[in-house]
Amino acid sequence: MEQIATFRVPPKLITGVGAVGSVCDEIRELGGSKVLVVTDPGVAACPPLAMLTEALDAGGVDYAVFDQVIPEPPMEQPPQCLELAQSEGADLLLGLGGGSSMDVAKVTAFLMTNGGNPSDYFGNELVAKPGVPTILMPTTAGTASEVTNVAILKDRGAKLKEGIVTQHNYCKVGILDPRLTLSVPTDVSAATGMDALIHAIECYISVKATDMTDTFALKAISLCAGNLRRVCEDGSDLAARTKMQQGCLIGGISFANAGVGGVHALSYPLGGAYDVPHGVANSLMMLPVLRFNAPACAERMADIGVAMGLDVAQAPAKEGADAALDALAELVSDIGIPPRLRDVGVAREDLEAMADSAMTVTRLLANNPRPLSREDALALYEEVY
């Protein structure tokens, strides 16, 4: 019998080329009088930003601008946007930009209304009240958090990357629109898009995977397989943008609902100690865990080989799993991902503590296939040094 499940997504997505033109409209339908932008440096000096403050401009909406979002941000960050959005007399926030940016008004938002300190809600559902409204716009085709419940913050402390999970993450409008990603560097493009990649990977072998996730998640592994070269090779090539774009969108419902496992809780302290972006670390991390994982979902492995565009739908499961393995590494070297822990800082004797690490990403280590134990993950961190 078929496991009850919950299928949330958010209430509206504007998708397409032009998709942009209509954030002026969707401002006033939610209501917003003044809208404060969320975005980075590189964002903000580059076209996305202006195509927004055009667009913003051009229907007379006000609005102020926090730019100083930082890769992989830390928990100090949201409070630091929520006192520009009181001093400005921000009722909406609008998140451009990647996962980062997009995390930061997310929390920014509901901060508005329940108070306290970010670290007051790490975990599933401590967020007592909505937030106030929110409009996301992703300028990469990677994280999905315009689609999740989900806002991701690193404790530097603790030098962890800490998920603060509510309903209300969810945003009001996601709005997409290719053309933000043009001026996507290659290298960010290859990341992220191995992101939205290993997103719908996961979901699709994840233990909560229901037929409604499945069915996402296989197209965006089709459509992210399918055009993630290109884009890293062209990367104004509109087409294979916006096809990137449509499947991350996809995989991020997908996985909004089914979740990710081991794959990304071993890519969380490479964020939280050394600063490893984030898909980097996930593409780290993705063969050696799904080696680790093939024996308890062979046959997802081998569909998800299917997906790739693999002959290997009559072939038996090892065989079409191991093709899918053979594949995912050619693709990550085809783009120039860098194959080793070692080839992005990390030092060899601080694997012990990134295995410590790791086992405290239960909410993830969850949906995992195969039971996945402190040895386990050391051993994987080895693998891959």
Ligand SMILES: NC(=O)c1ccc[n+]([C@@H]2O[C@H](COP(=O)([O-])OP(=O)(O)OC[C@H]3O[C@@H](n4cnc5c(N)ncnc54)[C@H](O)[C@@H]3O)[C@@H](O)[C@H]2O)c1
Given for the second form:
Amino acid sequence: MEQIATFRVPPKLITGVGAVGSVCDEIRELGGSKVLVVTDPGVAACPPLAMLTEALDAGGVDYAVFDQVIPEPPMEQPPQCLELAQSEGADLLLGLGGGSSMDVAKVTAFLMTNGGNPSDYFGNELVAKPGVPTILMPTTAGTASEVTNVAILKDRGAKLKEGIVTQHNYCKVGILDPRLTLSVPTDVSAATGMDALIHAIECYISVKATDMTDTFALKAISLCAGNLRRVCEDGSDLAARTKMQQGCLIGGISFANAGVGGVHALSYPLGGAYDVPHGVANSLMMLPVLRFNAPACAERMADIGVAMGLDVAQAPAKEGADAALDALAELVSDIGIPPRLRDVGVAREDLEAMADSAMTVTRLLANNPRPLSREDALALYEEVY
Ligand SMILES: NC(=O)c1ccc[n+]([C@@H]2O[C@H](COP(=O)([O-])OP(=O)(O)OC[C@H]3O[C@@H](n4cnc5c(N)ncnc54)[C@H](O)[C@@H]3O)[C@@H](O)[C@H]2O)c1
Ligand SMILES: [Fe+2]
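Shown: the form predicted on its own; wanted: the form predicted together with the ligand:
Complete assembly follows, chain above in first position.
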């Protein structure tokens, strides 16, 4: 019998080509009189920011722009953004970008009403009051931060990514317009797309999975696995971009409720110590961790193979699981993500410290279908070195 589970999603998600056009109505409905757009220099130089400001100008909305988010943002960033939000008198924050920009917007929004520093809130439900309202507009199909209660910041000192998990991180409105993802470069499409696929896979095998989250996870696996190669081949394919965005969103809804596990936990030290992009770090750790997990969840891994379109529905579970792992290996190779830790500059002598660091990500390790010890983590890092 299923355990008692809570299922949460943001109150409103607007999707589809042209969705950006709804932004002014949403700002008015939320009572926003001055908007701070939070983005990074890469996105600011691309069509998404121009598309948004055009809509804001046309609707007569007053706004300012913070365009200094650093990809994989350190914890010093939200206070910088807060300074501008306060000096501009912003009462609504709009995160435009990938997970990095959306997460900085989320944290800044609750700092505005709660005070303190981001590190005061690392962990679970430590934010007392709701922040100012947020609208999130993803420009990558990867993190699904627009539907999660998480914000991730880098602690450079501890060389680790830290999570702030709070109900106050949910946005008021998510606006997902696939046109915003058309300019994503191929390597970023590959990395972020793998992140989206891994969310769906990890939450399908999570110990917290329910029938509800399974429904979303399987659909997301099928959409992401079916369209990722295409968006990497031809980023201008709007139909494939739309399907990837939907897959990411649907998988995100699942992972926000069932949680991710060992792949994400072991990837955190890579992002924290080596600035490896989140999606690349996850792709590197995906195969070793899933192979380690497979004996504990062979049937579920076989279901993943079926969702990926493999003809294994009638095969024994182990055979189906092996076929899914082979297909995932082929996908990672086809879209050009480096296969080894040494390819992204990791030093062999750091593996022990990385294993120690991964063990601190207890929030995610608790969801893994097979208990994963420090020795296991070290062996998995060595396997993929
Ligand atoms: N909050 C969550 O639920 C959650 C979940 C997973 C990961 N994360 C975090 O999100 C961050 C990673 O986010 P990400 O993978 O989306 O990447 P990102 O936000 O770091 O962006 C990566 C790069 O892509 C560029 N880019 C983004 N959209 C573009 C577009 N449309 N056109 C051209 N360039 C574009 C950016 O300028 C940047 O250089 C990490 O810090 C990670 O830890 C958060
Ligand atoms: Fe992720």
